[in-house]
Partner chain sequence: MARKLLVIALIAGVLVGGMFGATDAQKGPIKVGFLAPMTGGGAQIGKDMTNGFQMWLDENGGKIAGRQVEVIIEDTQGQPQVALTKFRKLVENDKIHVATGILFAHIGYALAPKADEYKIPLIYPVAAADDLTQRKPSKWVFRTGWSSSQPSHPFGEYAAKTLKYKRIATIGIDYAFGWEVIGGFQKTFEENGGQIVQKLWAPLNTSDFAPYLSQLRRDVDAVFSMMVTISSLRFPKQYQDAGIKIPLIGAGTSFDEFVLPSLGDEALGGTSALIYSAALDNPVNKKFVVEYRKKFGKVPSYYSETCYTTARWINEAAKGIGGDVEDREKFLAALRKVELPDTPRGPVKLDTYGNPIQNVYIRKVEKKDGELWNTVIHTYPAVSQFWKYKPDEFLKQPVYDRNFPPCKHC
Amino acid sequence: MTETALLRHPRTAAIGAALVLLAAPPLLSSFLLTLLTQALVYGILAMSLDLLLGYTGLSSLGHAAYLALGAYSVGILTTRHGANFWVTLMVGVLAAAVAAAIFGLLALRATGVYFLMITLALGMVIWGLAHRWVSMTQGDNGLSGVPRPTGLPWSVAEGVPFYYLVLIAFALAFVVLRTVVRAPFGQTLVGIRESETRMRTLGYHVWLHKYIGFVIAGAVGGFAGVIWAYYNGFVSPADAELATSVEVLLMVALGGRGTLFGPAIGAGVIVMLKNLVSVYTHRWLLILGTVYIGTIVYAPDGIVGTLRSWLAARRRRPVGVAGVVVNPEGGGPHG
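What would the structure be for this chain alone in the form predicted alone?
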């Protein structure tokens, strides 16, 4: 199957990507395997933000807070209480969901730039707690020595088994979010993104739909935080910083909003760029910024959106015999 045919069939492309991810570990160095694992974790976080930004039209600058809450839940429970994976997973996701439920009550009172600023302020609250609540979080020193997960059917102490655990987590998050956005609830979110007034006129409870979407996004973000803490082995206030939230926003914009798979691709591109380019130069932020500006100017719909537009244009182009393009003005075929 040609590349174009592969892109025309999303399910086939997804199966191909899954096979590549399954077969990749034996072919990669330990460094590249580590980067791929990190990209999958950030892919979960980016997809959770896409539920807000891409499907609901809500831009958040505090999404790193949920990553941090999930991560700190793991750090505290494992280093102080020896909790296993299932306990930390439940607590981490629940903590993030509760925080999102509280934050949503405040943030969803505003729209546009005011919503953006409120999410920024709420995210900084979590950063402040992580920074100042030293007895619980160890402040700037962070929580180190987070062990690899226990209580699983197989050992994930080594890099390859842990990679497959992260891959399973990524697939689970993708399936859950895809189910949400394809359900009538998800279609309602898209309608709200396009026109809140119209959806309200049709009888939909706009605020409630936005609130539920906000909580789901926070819970999945907490899930990413749980996996991140086990991957990194260290939790610090840096996980809740504004820079982390902005980075995730860039992943969504670069990959393509409202696609789920696009933000995951954006996460992979940015993680690879950040780590590989920084090996050769300290100006990797300049290069990353250039890539982002180029995407906004030349591909405002992101990587996936641009590919879709290109394929749609190819389908609309009239083709004659032997691939000769027919001139719609009646001037005959041309090459």
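For clarity, a rigid core is taken as the largest C-alpha set superposing within 1.5 Å between two forms. All values derive from a computational prediction rather than experimental measurement. Residue numbers count along the first chain shown, from 1. First, how it differs from the form predicted in complex with its partner chain.
Remark: with the core as the superposition reference, the CA shift of residue 280 between these two forms reaches 2 Å or more.
Please move on to the form predicted in complex with its partner chain, as the form predicted alone is already shown.
Next up is only this chain, free of partner chains and other molecules.
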């Protein structure tokens, strides 16, 4: 009973968020709707990175590579071969998964800062390909004129239907990743994050768990890339840049790593800051910097992480006459 009492709040919040996202389009100007669409796409990417950073404790600086692979799959297949949505989706996710499978073999030999450096280098390999394989990628000029998705049962040429498509993609990615982290597999990843040696002693195949987690994160990152290319109608090496990888990392840190939904919120905040605040002031970087510093100083666990522990602390205290004392042992795996 006490356990459900604690869980009720986040669940209501999740349902509330879903309702707000469903009902949003008529209430927003088309510009805000595009920003929300963009935030959802980045949200998928940030959630996929959270599987590595938050749940497995691996900080990757090359996550933009998978975004770029998904995006370039769409760019090349649609502009050259007129491929429909399903083909590009399959190829994009597969390309990212294959790349992650190869990169994982190289990167997972190391941990900590060395892992960071290797993923950075591998990310730059993809950037280099995008930049220099001109016959395929048009190099620096990028691939323009990517159409809106075709082959779907309804037309998504307009902003609102496209928004719903992205919302479905976001929900799908969320459900998949949530299932992964809730499953024994995900719990093992958390165990590895907390103490790799202990998990090894217990008989877990640590490397294989990390490897599979790495590939899943890459594949979902590629999925985000597919949607990203359709959203922008344009693909360029900027998608594979180190700056993009860093930005995703900051989204996860800002939203709260290891919370899955937190990184999506982090993505929303950063997208709004970059695109909306910069409309009002050219000093938007100052505000962005303030938000980062504020997060580090006041909420090192990110927005959602801090909110959760704050709520949990409140509930632990006896509340009012009813005196519902919540079992301090309760809460989710990372509550």
